[in-house]
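Read the single chain below, which is given as structure tokens and is the form predicted alone.
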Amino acid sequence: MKISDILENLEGVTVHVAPREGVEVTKGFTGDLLSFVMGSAPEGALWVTIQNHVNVAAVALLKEIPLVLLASGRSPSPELKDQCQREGIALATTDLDSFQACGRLHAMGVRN
């Protein structure tokens, strides 16, 4: 599924850094402990988290994560937005909590 389709169809989403054209994801991952994400997230998955600091971009880059979705209405730090923009990582927020967001993403066809 294209990232742009996910962002258009998931409720309560605000896009802070737009996705690259045509980038697709089929896997998803959720986690807030960065070391856990580094060791467990599948490469190329979208990542649902409440972490909103610049180190999120570093982990996303390391794991080739094309979309970071901040849950529970978390706002990205300016440094995170800037780093995602530089690295080509899509960044969005949702008012849904992590559990709700993952449920909706699963219903849309995103699996782990």
The other form holds:
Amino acid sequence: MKISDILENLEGVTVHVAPREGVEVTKGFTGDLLSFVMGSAPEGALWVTIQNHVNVAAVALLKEIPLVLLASGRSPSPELKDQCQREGIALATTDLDSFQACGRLHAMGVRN
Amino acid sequence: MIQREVKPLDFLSAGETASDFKETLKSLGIAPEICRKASIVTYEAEMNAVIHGGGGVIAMELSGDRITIVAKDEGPGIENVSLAMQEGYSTAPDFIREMGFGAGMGLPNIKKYSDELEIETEPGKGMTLRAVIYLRD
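Moving from the form predicted alone to the form predicted in complex with its partner chain:
Entire complex below, previous chain first.
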């Protein structure tokens, strides 16, 4: 599924860093403990979290996460936005909380 | 062998050593699964140095059938290594926990993703961690 389609179909989305054209994702993961995400997220999954600081980009980069979705309307720190831009990681906020966002994503066909 | 310095409480560059090592291994044609293990081990060692070690040095060596990652710091050391190896045990302060670190998964993750692990430490005298990842199972 294209990241751009996911972002279009999810409610209350603000895109901070747009996805690169045609990038697709099939898996998803959620968590706010960085070491947990580091150890457990499937490679290449999209990541739903409420953490909005710069180290989110470091974890996303290492896990080859193409989309970070900040839940509960959390805004990214300027450093996080810059880093995602530099590394080509799509970054968006949704007004939905993590549970609701994962429910919608699952219904769209994103699994882990 | 490549080596990088990690600065204390520098969350802005934290993770750079791990992605640097991962890119190096990838460019050498190492299998993605092995690159992933090495980068997780490096990331956790890096965060330990950033959070607890007062900074440190992390080195990676590729030789023969293995990758060896050595992290060395001159921080406070680990009082009880077997306790620190338990998932969920952490001595990180609250502001670190609020960032989603300090969940007590650093050393357990390093153990989980490495094939050999040795930690030498003495309270007040820093710590040296040596993790080995085999290139083949």
